[in-house]
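Given as structure tokens, the chain that follows is alone and in the form predicted on its own.
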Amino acid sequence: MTAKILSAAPVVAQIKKGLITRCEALKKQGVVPSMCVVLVGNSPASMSYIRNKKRMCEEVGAHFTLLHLPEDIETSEFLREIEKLNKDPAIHGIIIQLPVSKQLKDLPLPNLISPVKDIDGFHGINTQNLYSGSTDLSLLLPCTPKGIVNLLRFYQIDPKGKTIVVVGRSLIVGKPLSMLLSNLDATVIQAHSQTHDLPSLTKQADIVISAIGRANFFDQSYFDPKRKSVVIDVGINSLNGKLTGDMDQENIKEVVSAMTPVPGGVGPMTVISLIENLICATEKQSKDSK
């Protein structure tokens, strides 16, 4: 039997409906949720990501601002611009779009943003929630892990008691996702580029989540056909001019039970989770200001 496709579209539609309602409630209180994306330089890839964020932001009724800074901005000026946004009560969420130019790379970028406005969920105070065992998705958690858990819940795939192999250990996906899934009572094995005999681990897994950025890396040899694993593909790669994930989906579709598509899977879940973080941040700031 061919694997079920875990499309983000119905999940995003459901979450968006709730966010529109919450945004309207804030507007009735005189508060318009507002996001500012800080872009340094003119990366075409960054502009594409920003357009997706702007579109989704406006679709729920929130306000979007782009602060476009020159590639050669001095560090002191960059820090002043971020501090202005931190102090601006009309801005509820701030993102520093990566990559930044070389003179800014050594700055502690996640911690420059006020933790209450950190809608990427990377500030140390926000990631600490994961280390303290929280499973509260209304907190400002990293967007891709939050999106993956929301997608699993929508399709009634409960992590509790499952063996989950997460391939990748980045601070954006692999590490926070492993911690969140562990908080949800999964048994998590975190694998990475130095892992020996990766197929022996993935063949044991009820769920395999890959975020390694290697096109079509996983084929049938990584899966036990009897186990019928669920596959979450975080990879976004270009292969022969087409977007493709880490999973060779055509090759594995007969040996896994379900899988996320690329595109149309984890990517849209990450964007809607960012907007969800914006609404959560606005609600908290509005409440705290009263």
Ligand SMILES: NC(=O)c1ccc[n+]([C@@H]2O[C@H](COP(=O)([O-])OP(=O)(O)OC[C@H]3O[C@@H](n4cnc5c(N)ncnc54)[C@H](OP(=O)(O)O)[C@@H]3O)[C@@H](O)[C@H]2O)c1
Second form
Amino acid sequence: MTAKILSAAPVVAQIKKGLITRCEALKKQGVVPSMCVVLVGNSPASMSYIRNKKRMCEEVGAHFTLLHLPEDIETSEFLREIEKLNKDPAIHGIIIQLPVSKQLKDLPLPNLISPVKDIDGFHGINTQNLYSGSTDLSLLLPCTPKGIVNLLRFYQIDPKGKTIVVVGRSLIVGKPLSMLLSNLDATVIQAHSQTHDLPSLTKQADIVISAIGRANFFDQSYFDPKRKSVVIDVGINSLNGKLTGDMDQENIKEVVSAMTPVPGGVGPMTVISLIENLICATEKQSKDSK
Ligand SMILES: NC(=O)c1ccc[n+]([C@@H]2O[C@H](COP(=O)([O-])OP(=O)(O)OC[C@H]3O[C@@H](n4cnc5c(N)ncnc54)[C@H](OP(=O)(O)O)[C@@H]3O)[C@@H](O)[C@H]2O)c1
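Would you mind giving the form predicted together with the named molecule, to go alongside the form predicted on its own above?
What follows is the entire complex, opening with the chain shown before.
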């Protein structure tokens, strides 16, 4: 039997409906949830990511602004701009779009943003929630892990008691995701480029999640057909001009039970989680200001 496709579309539609209602409730109180993306320079890839964020913001009724700064902006000026946003009561969520130009890249970027406006969820205070064992998805958690857990919930795949191999240990995906899944009572194996005999680990897994950024890396040799694992593909790679995940989907579809598509899987879940964080942040700021 061929794998079930865990598409993000129905999950995003369901979450979006709830966010529209919450956004309307905030507007009735005179608060318009507002996100500001800070872009330094003119990277075409960044522009495309920003367009997605803007579109999704507008679809739920939130306000979007772009603060476009010159590539050669001085550090002191950049810091002043971020501080202005931190203090602006009309802005509830701030994102510094990566990459930034080279004079800024050694700044502690996630910690420059006020933790209550940190809708990417990368500020030390927000990641601390994961270290503390929280499973509260209304907190400002990193968006890709939050999106993956929401997707698993929608498809009634409970991480509790499952053996999950997370391949990749970046600060934005692998590490926070492993922690969140462990908080949700999964047994998590965190693999990376120095892991020996990765197939022997993935073959034991109920769920395999890849965030390595290698097109079609995982083929049948990584799966035990008897286990019928669930596969979550975070990878976004360009192969011959086509968007491709880390999983060779054609090759593995007969040996796994379910898999997320690329595109149309984890990507849209990440964007909707960002908007969810914006609404959560606005609700919290609005409550605290009363
Ligand atoms: N869908 C989304 O919303 C979304 C969001 C974020 C990222 N992504 C995509 O997800 C992928 C990963 O992103 P990232 O930012 O986490 O990447 P990253 O910072 O480059 O980290 C990649 C991780 O993969 C590990 N790795 C690389 N090659 C490996 C191999 N052959 N075997 C096992 N592990 C290997 C690395 O191990 P070491 O630590 O040992 O180097 C590292 O931990 C990229 O394709 C990115 O575009 C997608």
